[in-house]
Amino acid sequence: MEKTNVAIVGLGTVGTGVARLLLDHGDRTARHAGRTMWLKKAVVKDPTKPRDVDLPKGVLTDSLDDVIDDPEITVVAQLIGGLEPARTVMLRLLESGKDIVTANKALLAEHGPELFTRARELGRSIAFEAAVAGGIPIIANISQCLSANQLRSLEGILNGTSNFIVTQMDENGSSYEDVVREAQRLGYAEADPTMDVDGTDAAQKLAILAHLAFGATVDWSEIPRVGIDQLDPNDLKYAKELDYRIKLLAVANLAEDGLELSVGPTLVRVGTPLAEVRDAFNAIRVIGDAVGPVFYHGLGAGQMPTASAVVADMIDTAVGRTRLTFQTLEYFSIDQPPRAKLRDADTLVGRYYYRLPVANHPGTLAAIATVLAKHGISIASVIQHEKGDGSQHLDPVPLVIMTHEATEGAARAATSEIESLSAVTGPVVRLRVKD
């Protein structure tokens, strides 16, 4: 049987999973590829470090040149995280004649046009299914399977780590700090989980999907984003009382005046598919003008789901499928004019959840309602529980308000004005609502 020599650069969590699939299931990959996928080299910083995979003698190396200088190696899984040296390594690999598979969404979101343009100039390809949503084949579905459609909407839970944390806090009452440690123990979260919990990771993935789905050229850092690192357990409790769950939701909606993009904790109605996505699972709901709504669901974090996507890309690259689509679709082209502009965030329309710490005296709700009305925001429902502990009526109590639809600009302005009221004793929490 024909043999394709492959290499892995970066043998961390995902790289180890890729090595396991290639070494332990060679018959499976050969059946799908029509050739043996032969792991010839694995490049690491420290070859003496204990590995959770049994590599054949001579595979492990600390020299990237062992891959670059070997013309027999044609496909490389580049699994280094971050921006540098990942960018430089990828350019060197491309220039040495290698086709690349990567899971590095930060690199693509930041340097995609440069890297993809260079790959096309060199007649090489870059496959990146594993960069978004772990084991869910969302890249292939958006760019190929749904290519007969004009996509209208994309809403998703794109960060499995955040979803795991919120699920455990919501269902078990666990503290944020305890769940983060558990996520790290299970391999869902990095030692520094900042990019997962502050919304950065989801925004980078959304920028990639927005490019594929809508032709938007987006600087991920310009996408409005809020993470779950400041999420208050009280809001999980009130959301449940209102028949909602809070999810870190990434949203892309196409309208006549442009594209809406955002990432943030959102109240999603219980019983809808996105509300039922638990733990480290990801989900994406896509609406096309021809196909209608389509829902994708699967593990978005963890070693093997991501490794599954990497190895699938390596097979597609080895047999030539990746090169055909890569050259034809022209992902992230420097010369490609953007097909969609971003909408002004202040014009976006939606419903809102407010939680306000207020002094419990007559006229407080009326004052707040007056401010909301001034900005064109009507109230849908109100929750204010009695304390029931004999405390004075002037003690601060939480007031929860659900609104009807309003613009983001009006909701933000109203929030600022409400916080200046003497009866409001602290910062106001405002979250989007998805019915």
Given for the second form:
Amino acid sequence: MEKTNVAIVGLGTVGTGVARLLLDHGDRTARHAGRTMWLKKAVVKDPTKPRDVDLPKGVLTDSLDDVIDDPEITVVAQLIGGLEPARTVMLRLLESGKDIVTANKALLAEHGPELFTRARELGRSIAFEAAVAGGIPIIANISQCLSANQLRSLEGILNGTSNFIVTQMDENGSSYEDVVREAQRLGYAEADPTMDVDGTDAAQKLAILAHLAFGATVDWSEIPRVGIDQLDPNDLKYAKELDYRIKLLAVANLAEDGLELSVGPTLVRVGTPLAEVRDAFNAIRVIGDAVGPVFYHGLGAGQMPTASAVVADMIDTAVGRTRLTFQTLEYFSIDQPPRAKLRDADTLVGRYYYRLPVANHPGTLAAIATVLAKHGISIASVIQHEKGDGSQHLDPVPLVIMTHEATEGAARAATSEIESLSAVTGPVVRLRVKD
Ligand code: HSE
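For comparison with the form predicted on its own, kindly provide the form predicted in complex with L-homoserine.
Every component of the complex follows; first up is the chain already shown.
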């Protein structure tokens, strides 16, 4: 049987999973690739560190040159996180004639055009299914399986760590700090979990998907984003009472006047598919003009789901499928797709959830309602709870308001005006609502 020699650079959580699949399931990968996928080298910083995988003698090395100088190795899973040295290593590997597979979405979101252009110049390919939504084959689906469609909308839960944290806080009352630690232990979180919880990771993934889905070049840092790091457990409680769940939702919608892109905690109606996505699962709902809505659901973080995508890309690369797609689709070309025109965020329309700490005095509700009315915002429902034992009223008291549809501009302006009312005693929480 033919043999393709492959290498792994970076043997962290994902790299270890990739090594396991290649070593423990060589018969399976050989069957699917029509050739043996032979792990010849695994490059690590510290070869003496204990590993969760038994590597055959001679595979482990601390020298990247052992891969670069070996012409027999043609496919490399480059699994170093962060921007540097990941970028330099990828360029060196491309220049030495290797085809690359990566899970590093931060690198692609930041340096995609440079790396992809260089790969094309050199006649090489970069496969990146594992970079977005772990085990869900969303890259292949958007770029190949749905290629007959003009995609219109894409919305999803793209960060497994955030979803895990919110689910655990919501269902088990766990503390934010405890769940972040647990997400790290389970291998869901990035090396720096700040990028998971502040919306950066989801925005980087959304920028990649928006490029594939709408042909738009998007600077991820321009995507308006809010994470779950400031989420108050009280909002999870009120969302539940209103029959919603809070999810970190990434949204891309194509309209006549541009592309709407955003990442933020959103109240998602219980019973809709996105509301049922729990723990480290990701989900993406895509709408195409021919196919209609399609829903993808699967583990978006963790060792083996991500390794599953990496190894599938290694097989595709070994058999030549990746190169065909890579050359035909011209991903991240420097001169190809125009920069996306982002829609003016103020014109976006949606429903809103407000939570305000207010003085429990006559006229407070009337003053807030007056501000909302002034900005053309209609109230859909209001919650204010009494203390429960009838002894004394709460003061200040949380007031929760759900609105009908309004523009983002109106909702934002109303928020700052409400915050300046003397009856409002603290910052206002405002979240988007998805029915
Ligand atoms: N840290 C990411 C997440 C997994 O939690 O979704 C890798 O993309």
